[in-house]
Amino acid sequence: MDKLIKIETIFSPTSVDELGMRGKNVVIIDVLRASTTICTALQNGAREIIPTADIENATKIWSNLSPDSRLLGGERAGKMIDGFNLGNSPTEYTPEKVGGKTIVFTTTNGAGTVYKCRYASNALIGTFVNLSAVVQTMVNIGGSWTILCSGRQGSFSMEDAACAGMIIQKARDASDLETDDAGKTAVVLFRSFRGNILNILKRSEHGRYLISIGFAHDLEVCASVDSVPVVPGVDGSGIKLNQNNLVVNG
């Protein structure tokens, strides 16, 4: 018989802490674009990013760092941060500039939802690049799992929770499984929009800004299913891959 996977999800951080994540099974999604970010620098060579929620803690654990191996990354309102090395583009971390570097980065919504998460047993990073992966390390693992959207400011976004129904979706046809009526809206949908991954992006509200800032590009990186097939797992302050693409905390 499959491996039961109950899945959890919720459409915003706004609801948890770090103490209510503490010992759980987390994937964390931020489509547009932290996840796929994320997910990109590690398969270009990045040794490690460090996740914070404000640009003023990204400086200070940046300057602590050796100079010859640190870069600052991330954005606000889309655009990069004054003074920063790179912005929130995936297309930035090529592994010529994020090559054996610790990259500290702090985003609008996906870097804060991964600080709150750094107590899970397990704290994987979703998006539609990586799902498959994803989605098979959820299925050999087993057991509960929460699905935590980033959204947009605190506010339910259409990308993140169709993310979580694409992976609610492959993680039935992979195992039994139960989930519950966030789970089951999310599924809709996906559905809804006959897989059709750009579509979703381009017209969800994030997707429409991304665009009106020059950054059309990036939703069709972002929508690309499987086109960088590794798993970053949180492990401590920081989101690392070991040499199976993946950090499973004890």
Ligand code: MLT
Second form
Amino acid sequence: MDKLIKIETIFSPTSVDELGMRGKNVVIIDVLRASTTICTALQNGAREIIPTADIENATKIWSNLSPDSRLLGGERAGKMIDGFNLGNSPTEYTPEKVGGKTIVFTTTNGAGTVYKCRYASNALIGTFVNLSAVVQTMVNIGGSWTILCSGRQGSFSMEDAACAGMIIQKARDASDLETDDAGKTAVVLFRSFRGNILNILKRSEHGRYLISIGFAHDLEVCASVDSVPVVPGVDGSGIKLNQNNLVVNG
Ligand code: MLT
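Let me have the form predicted in complex with ligand MLT next, following on from the form predicted alone.
Now the full complex is given, and it begins with the chain already shown.
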């Protein structure tokens, strides 16, 4: 008999904090673009990603790391931060640039949301590019899960909610599943686009903003389902590849 999975969905991280997420199984989504960039960096050989909400803290952590293996990455208003090595376009995180490196990473929404989940039992980074691998990990572990959308400036974002909907739909195909009204709404939203994920991203507020500042190609990269089939997991203060789909902190 299939395992029962229960999934709750939270559309914005503003209502959650570190203590509330402690001990939970969480999937953190920031489709545009932090989740996609994290998956890409780790697939391309980055050793670890250290997420932090603010630039000052990122620089402080970076300054304590070994100079030959550290990078500073992230964005504000979608653009590379002055003095950083990398922005937040997944296309920048090539094997040549990130192989073997520890990347201290700060972004407007996604990195801070991940940081809030550092005491979770299992905190996985999920998005369209690694969707099936994340669902498989959830099903393997079973139990109760929270899908936490990073949203945009504390508000709802359509692309994160639709990704939550696709995760729930796929998990339902693979197991017995119970979900809340937010999860059911996410599934309805996802289905309303009839599988055209690029269209979801193009019509979203943040997608339109990224196009306006020259990152139209990133939307195609972020819409490519299962193109980066890795499962990054938060392990202490860093994000690493969750190679064996093991329970990390629990
Ligand atoms: C974020 O964390 O707010 C995003 O990843 C922003 C972006 O598209 O760079």
